[in-house]
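Just one chain follows, in the form predicted on its own, and it is written as structure tokens.
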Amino acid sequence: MDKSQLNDPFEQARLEKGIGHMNDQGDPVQMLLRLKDVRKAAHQWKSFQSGGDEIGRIVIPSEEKIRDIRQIPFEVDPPEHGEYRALVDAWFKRPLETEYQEKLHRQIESLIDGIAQMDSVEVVSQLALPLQSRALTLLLNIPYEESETWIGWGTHVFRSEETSLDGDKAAILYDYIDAQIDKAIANPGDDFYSVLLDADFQGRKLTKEEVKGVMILTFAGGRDTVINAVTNTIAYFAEHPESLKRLKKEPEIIGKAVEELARYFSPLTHMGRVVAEDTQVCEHAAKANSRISLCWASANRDASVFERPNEVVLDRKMNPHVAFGFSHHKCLGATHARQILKTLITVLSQKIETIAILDSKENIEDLDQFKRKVGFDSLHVQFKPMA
């Protein structure tokens, strides 16, 4: 019972010296490791930016070399980060509605409902990868067939199995993008992209170029991470069938258990900011125009904040985790993850008597100094359908 594990590579170095080392592309990253110091740092966008001219450089590891649209509002600082985000904010908490949830209901159970009869399944590409795509089309409100398009890009947008950035890759998406706003443009509707299109910003349309940044974040921000934490949960009550058998009977701790599932998975490991100024974190020198990483995956496990880090604890009850970043560039689609991973959890004690895991590979991200296992490449399972 060892897969669903995700070990905390960063214990030892947040405790002696609250800082880690990587090298990305060359260029040299700080990574803050305590839970304190990271949320301090993401509340300080006047002394670790966001935004700035390097269009990709906060993105870990660095999109500089193949994109040059700025991703908003994620890569712009307050206070007009904060003018973008009134923009949007409304339309990424609809999965509050109860159509919405009603919706996505019927598309997991359906998915779950299939999956369940076959004798063998790969989680990331049959189950998580449809999942998150499925789901982005109540997200963007447009038709339910279009997901078939981007499962076919795969688990992630600016990657693919030989290398860590694609520009390739990423020219579909930023292709694709372009037709779906020039179609908005010329038949709009009640879609994400016509919304964006008809937007009042500082007494002005939005530019072509600012849609296809919110719409480029819309798109990558939610992906991966989306797939690790359906991946890595569907691992873990794998390995804890009694931890499905008790939300079967309290579904009222599950809203507790995603929380919780999300910060010791922690899908995205860490995020970037550029130093304004010559600075120190953590009582080291962090010079201007370097970089520091905000370590999500880190922070999440301080035992300073919370007890029993390393355990999965379903019914936590103070859990201020940063799993969903923190401040101001607090991550835009949370609410709609959360509603994901929620109704997958609902589904699956509701449908689900076991599940075995036959065969997986696992997905480790280097970072230099550290190691860390982020989910899996490949997870092969057989569910075992209530009787």
The other form holds:
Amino acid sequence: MDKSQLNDPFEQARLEKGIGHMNDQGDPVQMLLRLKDVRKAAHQWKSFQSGGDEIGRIVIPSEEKIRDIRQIPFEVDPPEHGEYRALVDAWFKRPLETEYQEKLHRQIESLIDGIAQMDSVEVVSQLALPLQSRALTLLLNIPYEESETWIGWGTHVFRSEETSLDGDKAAILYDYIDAQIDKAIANPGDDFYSVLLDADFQGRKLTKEEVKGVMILTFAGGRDTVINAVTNTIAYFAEHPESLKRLKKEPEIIGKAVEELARYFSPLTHMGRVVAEDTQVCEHAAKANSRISLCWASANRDASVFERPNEVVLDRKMNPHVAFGFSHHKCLGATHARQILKTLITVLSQKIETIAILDSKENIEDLDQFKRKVGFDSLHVQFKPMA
Amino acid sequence: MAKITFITQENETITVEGNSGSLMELAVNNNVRGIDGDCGGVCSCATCHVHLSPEHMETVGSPSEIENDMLELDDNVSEYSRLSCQIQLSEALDGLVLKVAN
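Please could you give me the other form, the form predicted in complex with its partner chain, since above is the form predicted on its own?
Every chain and every other molecule in the complex is listed next, the one we just looked at coming first.
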């Protein structure tokens, strides 16, 4: 009964010091661990910046060596950040539309129907990755068949199994996006590439490089995060069949359950910022041009805010979690991600009686001082469909 | 049944009636611009920020500590700020006027 459990490796450091340390490729990071500190620093964009010259540095592990295209609006600070965000916000709210939701429901239902009778299902490769890739065709408004290409890329567009940062894999994505942008220029349609190419920004059109920056963010930000969230959800319901039964009986709490699972899983452990000038974080000195990180995963277990932080309380009423980040840079894809989880839970609760875990291999992130389980490298299960 | 009026940032006035759920849900169901309710009402996103009129502050009450922490870091916060997901509809709120904060 503990395979679905995600422990909180930050507790002691969070209580005692409020910060942790990580040496990322020789560029150290001070990790903020308490919810209030994390939120405050996320809000203070002037002191803790995202838009510096060193592209890729706020991602941890740093992508400075494998990327020179700025992700937009993610690696831009206000006020420009807000102007970019205004261009894309409405597009990323489309998951609230009924037609989008119905298409997503059909996708997920057919995936579950396809694997429910199998003797053994490897959840990461046979459910989470196809689900994420197919759903992305809805977000980009492009043909469903395109998802086959992305499924072929594997679980993370940057990380391979041999190394945490894989420049060759990143190049596959960048070349692919270049080609898709050229295609959209030649044949404009109602897909996301074309919408971006046609968008007005500061009295001009977006450049190809800017469009590429938005697309890289869209592909990279929603890939292993969604895959981990889906895989962890399956593991959780495998070990908590009573929760699945409850959600079938009380579908009105599915929204709250999604927020709670997002808090508990915290699919993105942390995100970096660059310190603008000498200052302090949680009473520790932070030097200009050094890095801090906003540790969402730790903040989401802060017992000074969350009662019973290490338990999944499906209908948790007050849940001020930061699983989708906080303030200006909060997750652009959150509406899509929430809709995926909502739909997955709905379909599972209607179609699946129980799930048995057959075998699993944990995916542990090495954060120097902390080792954190974020999900699974592989998870073999057998579904038992409703009679 | 309580009658609630929302005034958006564009100065659009929307008066609606309801008897259960939160003010955020009422606003979202009636497409009030500026009230998104992304997190569904668990006090995690602050996309349902409203300003009460001073005379209604006592009826509605003050925010909890958790809500206050959220408001503190939101734009356009004032002493009359509340997150509408944290206010439950009731007869007592009949006639309430709320200004959408963002």
